[in-house]
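The chain that follows stands alone, in the form predicted alone, written as structure tokens.
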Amino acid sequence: MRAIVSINSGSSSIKFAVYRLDEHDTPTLSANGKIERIGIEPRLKIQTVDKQIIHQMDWSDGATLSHADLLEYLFDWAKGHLRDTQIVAFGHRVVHGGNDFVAPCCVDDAVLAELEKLCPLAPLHQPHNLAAIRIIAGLSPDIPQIACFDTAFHHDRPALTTRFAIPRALHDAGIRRYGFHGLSYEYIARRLTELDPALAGGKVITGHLGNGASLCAMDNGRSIDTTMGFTALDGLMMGTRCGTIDPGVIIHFQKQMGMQAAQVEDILYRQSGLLGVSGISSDMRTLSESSAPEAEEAIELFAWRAAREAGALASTLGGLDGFVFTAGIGENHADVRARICHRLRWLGADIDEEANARHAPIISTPGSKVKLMVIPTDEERMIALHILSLLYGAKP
């Protein structure tokens, strides 16, 4: 049997999927899986596509286990089981692509050279990114590796939402906004268009609320602004990271506090967002179920950020028609749903409670004016389709 993998290597997680290929090309999902918790307490868990559980592992005193550690763990485990399987091709997120690289591409050494100077841009991402590129490289050289970029959909917005107020010579050295989450607003854009193609040619804000969150806005498919920027710190308030803040907190932190540069990162990155405010969790299931205040301020926080962004975008796109929730937190809380669409009412968004706790596709009322919709994203089909266009000419 004939099969591609799409590999996801977040900044908390690792998720992946084995597509099985029939002769025209056509792939279908056969398993996938999911390291979560990376940091906290990894939990691994592998399925066929219908739900049937092939392998688990928990590491409950695992804190310190890298993205590399597991990844190597989860090839190690995949050599004894895929023996029957012809792995064609592998497909990787890779978070940051620059200004160089704007469409999948297969990897090489100079490719990887040129991905591993964007590292400090995507510290949380990147690395472990190209880390799964060079584990499988070392284990099976000769089987191509594409990399698909979560800057790249965001590549042809309008010149405008990419700038800076910074001297122009800095941005035509690269410092602008690129965005992230790419391939899942692809995604999105692509199951939005079979399921309401009316509102996919609309105004669109799509929220990719996880461990790592953002918001794109969309007008007919198509990027028009997004709330990260230079790097995947901007924005939203995030699990651990701060989401935009004023520059001028990062002067004082380094003049009036004597900070060196990596610890204003660590800061900024790994200790602050829903953990930093709640000084519990990253985690908006540990926060939910906890009775501290600290903890609802932390939530709370969370939804004034994603909805005061959202206004922003709103903005930029001169109306709004419809607003998904995709990811983690988009695809399976509730509360902050709801928490979210309240405070875009002003916008005309009027949510269903009844269809918003049973987590329905569409949990808007039928008179609000702005549809409100739950789709779950799937990065790794993208990522599939992108590796049969790249290798085959196939349609994505």
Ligand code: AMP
Given for the second form:
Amino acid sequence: MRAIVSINSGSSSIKFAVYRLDEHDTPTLSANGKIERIGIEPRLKIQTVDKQIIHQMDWSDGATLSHADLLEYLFDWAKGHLRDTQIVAFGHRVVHGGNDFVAPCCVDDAVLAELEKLCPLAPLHQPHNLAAIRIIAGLSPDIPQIACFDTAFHHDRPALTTRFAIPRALHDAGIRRYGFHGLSYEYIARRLTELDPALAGGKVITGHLGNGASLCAMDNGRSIDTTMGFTALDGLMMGTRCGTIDPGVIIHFQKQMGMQAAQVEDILYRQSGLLGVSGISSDMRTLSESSAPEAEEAIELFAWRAAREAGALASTLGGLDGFVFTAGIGENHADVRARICHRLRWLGADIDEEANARHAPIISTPGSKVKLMVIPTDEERMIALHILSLLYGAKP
Ligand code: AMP
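Okay, that was the form predicted alone. Show me the form predicted in complex with this ligand next.
Below, the chain from earlier opens the complete complex, with every other chain and molecule after it.
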């Protein structure tokens, strides 16, 4: 049996999914899994499509285990357990494709070298995305690897929304708004076409609200604006990232407070957001369980910032027909969804509190002008569809 594997390699986790292909190249999820807490106490869980755990491993003294060590372990395990399976390709989420990589592509040494140059623009993600490609190339050099870019979904959007108000020459040199979470948004756009074709053809904001968070304004299923910019630091407040900030603050950090660039980067990427404001945790669930006023302030700031940016995107769209919540917070955190929706009442969003509390797929009242939905995202499946498109010409 042929199979393809989607890999989403982050700083402290590696998510993967194995899809078996039938004779028509139709992918069916057969197993997925996650290695998390890499660098602390790595743990691995692999489960079948109906959530039966088929393998589990805890490395309680494994702080020194690298991504390479853990991928090697996974390959050894797969050799024993997927003996009847021939892996025909690996697909990877790659966060930044820059100006040049606007569609999925096969990775070779030259492509890898170009993608390497984009690491400074996505320091939390890109090095880990590329490390996985390099490690797998070493372990199985004959199997094609395909890179799928988070920036690609936003590539065709109106030129106006890609610009910063900086000198033209700098824009021409690539200092522009790219946008991220594209695989997630592409998947949601696709799912919306199946679930509600009329809404999919309208003006919709999708909120990918997870540890990383952004909003995308979609008109007829295409991205026309998004909150992330040149890097995945822009826009919403996130787990540890600050989101949009007065650029004068950065100048102040450096000129008045004497901070080096690496320190500024660390503050903005790793010490800000929910963690920085609460002083407690970057995890929304942990903050919800806390009675500290700083935790409440962080949650409310997150919701306000999301609603504020949604107002801006509604202006780009010239109206709003729907709002889709997705990712860890968007799919699971009813209180945060409610806080955001209450702030969007002026746009015609009317949340059904009972439906929201039980995480129903539609969480607006029948009379709501803006349809409010919860749709689980699936970046791994989107990667799989891109692999099939590239290998066999299937429509993603
Ligand atoms: P992600 O990056 O998409 O995995 O999302 C991570 C965020 O989702 C964290 O802030 C979690 O606290 C939050 N989250 C995940 N699961 C839940 C849940 N069941 N209830 C509330 N928040 C959750």
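Residue numbers count along the first chain shown, from 1. Values in this document were obtained by computation on a predicted structure and should not be read as measured data. Rigid core (definition): largest C-alpha set, two forms, superposition within 1.5 Å.
- Superposition of the core reveals a Cα shift of less than 2 Å for residue 47 between these two forms.
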